[in-house]
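Presented below, as structure tokens, is a lone chain in the form predicted alone.
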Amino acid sequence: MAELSWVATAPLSHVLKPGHHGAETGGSGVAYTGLSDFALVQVMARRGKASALAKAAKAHFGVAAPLKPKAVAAGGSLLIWSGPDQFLALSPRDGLASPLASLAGPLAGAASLSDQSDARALIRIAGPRARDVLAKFCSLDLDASVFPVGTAAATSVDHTAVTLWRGEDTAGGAATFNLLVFTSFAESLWHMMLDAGAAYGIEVGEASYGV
């Protein structure tokens, strides 16, 4: 009888190989980092409760939840717009048994909550050629003049639904972008990203979210 093993693995564990990929000369024009150990909760206002959710969210997080495509820092969490009257709450997992526990009380009655922590993969793209890579498979205009730090978007990449937002620039001033993708599409997106960035040289790494 075959033995089954139910060991949880990261969505990109089979394909993410740390180190240099692509062009061997000229250094690395872009860095890809697979982020893990994060808690992600989808927060959606219940029917007729948008105002109540807005008040409850501000009281709990200390800042207003985004009402347009933005990513807003809220203490140890990041609130990312994901549609009208809804947002994603992203934070380090910190050993939480259930990411819903900390929100169930403060947002009770105003929102429906869904734990998405293991349903999404999180990839960070940074570096001087980050926009050039994204331009190959993303139709959004990511120029700094129209997509500044903190801007978010719910879009599609190669027929795959993606939540994308711009993070703080690197210490060297290069742009940083974050992509949340459903785990079932993560490997496909990753292979496409490797192909798109190969000409610039890619430095691949892994890190825990929040580090």
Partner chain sequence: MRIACPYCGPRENGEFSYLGDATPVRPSLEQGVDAMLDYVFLRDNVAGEMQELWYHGGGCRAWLKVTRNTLTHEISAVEAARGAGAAKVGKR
Given for the second form:
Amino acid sequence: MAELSWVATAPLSHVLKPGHHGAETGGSGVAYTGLSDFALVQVMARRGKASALAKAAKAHFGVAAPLKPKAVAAGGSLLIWSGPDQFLALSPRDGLASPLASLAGPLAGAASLSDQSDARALIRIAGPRARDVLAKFCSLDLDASVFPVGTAAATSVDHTAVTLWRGEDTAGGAATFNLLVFTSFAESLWHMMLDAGAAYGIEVGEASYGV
Amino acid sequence: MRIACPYCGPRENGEFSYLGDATPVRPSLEQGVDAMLDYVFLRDNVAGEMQELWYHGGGCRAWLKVTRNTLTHEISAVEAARGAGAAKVGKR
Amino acid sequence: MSSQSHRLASGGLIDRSTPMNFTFDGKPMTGYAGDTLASALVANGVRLVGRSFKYHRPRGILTAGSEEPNALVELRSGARREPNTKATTAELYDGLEAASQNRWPSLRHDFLSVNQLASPIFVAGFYYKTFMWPAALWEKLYEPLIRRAAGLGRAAEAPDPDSYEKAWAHCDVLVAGGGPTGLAAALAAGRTGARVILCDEGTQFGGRLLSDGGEIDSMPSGEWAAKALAELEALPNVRIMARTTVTGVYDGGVHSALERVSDHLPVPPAHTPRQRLWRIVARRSVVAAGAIERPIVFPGNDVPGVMTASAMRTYISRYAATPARRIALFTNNDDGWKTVEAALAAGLAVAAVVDSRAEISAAQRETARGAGFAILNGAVDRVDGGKDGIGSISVALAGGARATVEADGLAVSGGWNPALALTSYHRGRPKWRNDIAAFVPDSPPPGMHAAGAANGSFGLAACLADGHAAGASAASDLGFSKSAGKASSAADAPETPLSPVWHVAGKGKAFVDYQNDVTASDIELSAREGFQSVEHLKRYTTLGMATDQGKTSNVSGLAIMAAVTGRSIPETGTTIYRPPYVPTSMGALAGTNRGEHFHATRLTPSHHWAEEQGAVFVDTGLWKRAQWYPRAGEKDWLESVTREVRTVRSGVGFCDVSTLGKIDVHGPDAGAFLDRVYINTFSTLAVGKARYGLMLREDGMVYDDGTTSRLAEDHYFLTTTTAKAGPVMQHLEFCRQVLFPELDVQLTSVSDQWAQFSIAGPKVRDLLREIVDPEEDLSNEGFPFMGVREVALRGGIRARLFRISFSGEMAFEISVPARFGDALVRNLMRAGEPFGIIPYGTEALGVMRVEKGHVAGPELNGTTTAGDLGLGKMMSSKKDYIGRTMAGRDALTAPDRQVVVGIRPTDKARRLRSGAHLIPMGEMPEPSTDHGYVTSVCFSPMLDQWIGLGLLARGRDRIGEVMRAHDPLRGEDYDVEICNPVFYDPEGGRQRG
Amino acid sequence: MKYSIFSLARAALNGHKNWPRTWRDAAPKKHYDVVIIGGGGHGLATAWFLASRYGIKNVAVLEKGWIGSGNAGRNTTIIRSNYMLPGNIGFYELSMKLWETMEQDLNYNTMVSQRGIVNLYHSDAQRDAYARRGNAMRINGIDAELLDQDGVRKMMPFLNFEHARFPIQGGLLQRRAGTARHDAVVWGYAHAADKLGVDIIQNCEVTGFTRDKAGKVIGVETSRGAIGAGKVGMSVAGSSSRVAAMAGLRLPIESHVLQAFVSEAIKPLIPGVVTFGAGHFYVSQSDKGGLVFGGDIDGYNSYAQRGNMPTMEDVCEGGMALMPIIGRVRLLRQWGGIMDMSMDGSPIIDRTPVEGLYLNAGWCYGGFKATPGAGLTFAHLLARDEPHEEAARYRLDRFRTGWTIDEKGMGAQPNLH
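Let me have the form predicted together with the partner chain next, following on from the form predicted alone.
Below, the chain from earlier opens the complete complex, with every other chain and molecule after it.
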């Protein structure tokens, strides 16, 4: 029998080239980090079960699931609002185990779950020019006064739905944004983002989520 | 145009797609052909304030009932459209 | 003429330490940093800069701003050639190339200036009255001549090499215009803590202050502007955008603005766009766009050397360039007199001031006495001169006498029109103010407020106060309660009121719209012929339709119409204002979405592997899909596709079908929900089974089809066609949220989660046994047709297997998490090697579906019913579902509908083509004999001939009939036999195993 | 005065002082045989055909503002007959033939310019759909040619054939298609109808219908008084639902905003009309040199006659994708018109359920090119009380019967047509 090899391919693996991109002057205005090895589960409350789900989520994650466009940290997971009565649970991937397995029990009866771990690429955009870059393709007002740390949004980039949330600022005090984009669009959006940030100089990197 | 999604906040209309008048209710099978013809094909086509269905497909995927003036494009209310088109007779 | 012969020795806001070389019509010239092309041309003594649209009359520079109608040039060359560029706003850069336009062979000797001779005939609308006979000559002769004569500059002949981009900005208060009003407004709003964006179309802020000087807060206005700018720059909540014109306002406070990022440079620097289009979302906006001085309509008012008064002093004061050595002024207001002061200060001679007002202030009389020029109470009614400028100026004096003034420049001020366009883009009609003889904004869009000159407050003190108040109230409306600070102040001299002068009658052409050559008599003719509505006037004469959109002509034109028709100006009304405020390049409006980046691209999980194989890709919506996989030695696509089909039908092959829409349907009512959206029943489907489903639109026509599987009691996995993935998701959410909220069902798109492959062919089980864990039973009994199950694969990962077939072969679809898609194809190739496995593309997929008579996009065209597709029996009569009622309408159940049939040429060697129409034998092709058409074709390797599907009236009753396939577009007409659409394995034995 | 180069030259001798009004400024009479509501191209054409072909000259055209102030004066001036379905195809060809003789018929130069239209295709599926359409046209006696990529390149070498996201594969060409000067069409029909005695009454807004006891419409109430009528025809695209509502009717129509755009004038570049098959963009060049272009409707109900940025951007993106040489050409003006979007994308010319009231509506994007055809067939309906054979399928009851005419296959979703 032929030897089978199951090497996972991250959505950006063909295009993500760590190092400096774009303008050379004055260092990097922005850093793009492709994050892989995450588990992502879409959690949707069943009809009339929003409060039951909230309770079950609280019991399981230790924090209340977000009822508004927020991203809340819950132990090793991040719960990201994705729509009315629904959220995404983002966590480091646990090998080949289905991420549904650990949630199915605790949320049984209150929620429907879909594995989206492979349906999205996760890109972190940070740096002093992060907002300027995002302004070129994101129509949201990301000013700190209206989009504080922990704010999340379901929005569109280049006519494609994305999930966006603001993480903790960098050590240097620069804003950090996280973008979940559809896997099939990932390369296309990545190229678009490289063009958008080139004027500021981009530091491209890759990392495992949560490490 | 900007639509204030009750879930997401104000968003560009590019994130939404439009269906039309939110007032008609889908007739049940028992209501017959005339009611369905009316529902599918006839429109009040309001010149003025109109309730209409928009889908926030580029955001939270909620169907919304938007009150908008077709003469000025001014939006005075946005709410979830849940059940807006549900038949008023038959099984609920 | 020596270089910069018309440059003053000192003064101006130019940087004399930075000279810049440029050419105009090939002639080298020099200017300075800080110049516009127009000011540099003025400094070089250039008078003649262009030719008018219709009569090709020689024209000079009229204004110093974006309202310029005359001084349009082709800027740059080659692929960067930019037609109709206003010399008055083009910043000079070293190496600039400009060429005059709409002339041949040269600007000085323009052949089409003969049009002037025919001008008695070429009046407004003349072309509507002639060129009708002989009919054929219009398109062959007259129209091409008109077209060639018309137009202005030439577009580039190669793709624009520069890049453009778009961006979003958000603020509480947007201030459009950075003159005294705008600066005051931005300061007032900014000090309260509101987020402010201040835009100005120029490089420097200050607006008219840059030309007119004056004092603010007891300091020179220039110093004040610099201080104001410094304060704004220090505020973190204020963003200052130079070279940025607010061009439009749309619903919800969305404003468009054009930033000319690199237009002042020879080429854009690396990674920098030429221009950037902003979408500025503002909760409030202050329009501080100033006002535009209007010329007066009098004979000869287009002779080069006639200029608006404000423009003349801008060139003198701001650019230290002298449009004339000896100037005259024709004015009806005090503001025009400022040009006299500027000219005198620069040491120029003033020949005379022609003032239409009888009342002249003592100060003005004193000025005239001091400088030794006459004040003539009257009006200029003739200017003699030619392409080299003004010869003499004739004046009709108030008492009836005449005077002649010798001057080489004439400054004209007919008063000011507030630049109110932004306030009227939502159809707000401006209102007339008699005291300033101008329209002022009325009912602007929500959140917008006009201030200063844009609102009809022309004095500097008024502008400062108005701007401050507008900025402060915008911020306080939004709840910013911090102090807006103290308003700046200035002392305005007392003014003698303006006395309107629109048109001075006389002999010769008096131009209203310079660029389009609309004269006062054209307006009279328009009125005479009944084109009296302002919109008719505009359309009949082309008044206001030139590149300046009537900025210098509209109000004068309608004032003349009002006079001719005996109505007041407000009764006559204005035309509708439309964006953009300044013409905006197509490049900026498109941004980065051009070329290969026009739309995003979606890639399948096997894309890069397929690339390695040399696959040919096809665009399917946004997806790139492998169309076929050519092999060395294959002479064309058909050979490759035929090989792929043969291999699948005899061995095994796989195809990436990940592009299908995939939707998780969860919840206790998932089955009931699907029963309402599909015509057939899904609530009865057993767990572990798949079923083909068909959806209708509410009007009864087929919407989409696909296979839906039941993975658990409360979990279905629904697939859609590639094309309809998004629309179906939207439709299902509509059904769930709006129509059937009582159902407990949840929908999630999982299209990108799964890499899904169809694996087909008689050897599929052999292959799968290499891939799937040996424990899994893949036999017909253990895994029957339409069975679905999650299985373990060798090596540890899990997959879903669906025993479904589109090809008609024994087939499975396998799906794995997308990150393993690439590994899966490589494993399939490795494991399948002994069985001769191949990948196949969408062409082979299409061939096999036609061979099997499966309908797809060409048949699901939005006008076919389930019955038309041969699927009418699927329509359940036991339940309501979307489209059921309307599907019963007469026409949708009529016996003569076009239904799906199979088609094959009677000559087996003949190629069949889609789009051919089906005509009964012996009939002439005409509408009544056009019975249907060919929808899909392929070369069938199994039948060794071209075959196809079609839609044919009463098709199912016509199996065996021979018809004509009529294809006049391709010059073909041949016989075809109508047959059962299932060409291959009609019993379905192969797929059932 | 007959218009010609001779009369023009004569008039020039005295400074054009003697030109009469292009149409009389008529005051409303008490009664007309036919009252047409709407002084757009369709209404005026209907009046002219009534007077010139059907001998009914006691006709008034009532216009709320100035004639041609609706879609007749806001469109992108394209004329073509490249339709596909029975019902449309014959009608639009009838209209096309009327365009071809319009200038001589009316003694008015409407600048009909048959410089061709090319609908580009970018995929095999699109080519097949155009083949179906082009063959349908040919079977109906209409000119159509299928071009391959080289054929398109020869006609329009400036299109983007390199590095395109969706490369051009070819196009469907109708050479007889083209453009006409939209305002001139209005004025030409007004001029010619006026000469035959038709009263064109501007600034006359219809405020209601006068009905007899049986409910039959016998006149209209207007801002200039009541006017009696033997028959009343509505030709008020953009206001169809509002006017019909005065008679208690609901229509299968939604009003949508369609934007259009014009660039600054440039020297001749584009030979005819071209439509992009992979984006929402079509363009022609006016006699003055402006690129006249547009795309899709904004997609929401609107009577505002103005649109929003996403559609403008979408259209310009299409323009740049197709013609990257126009990057530095500037958009001069954008505007919006109100489209009567019907439930199948095709128009309605029919009697209404109210006796005496006739309807011409629902033209979607097709109104301008239909002007002469709609005029003739609506006049026929008004004169004979039976549909003209080429407009026989434009029935109001086709939604009930199901015999809809849906070229795009989008169903009862007007913003997708």
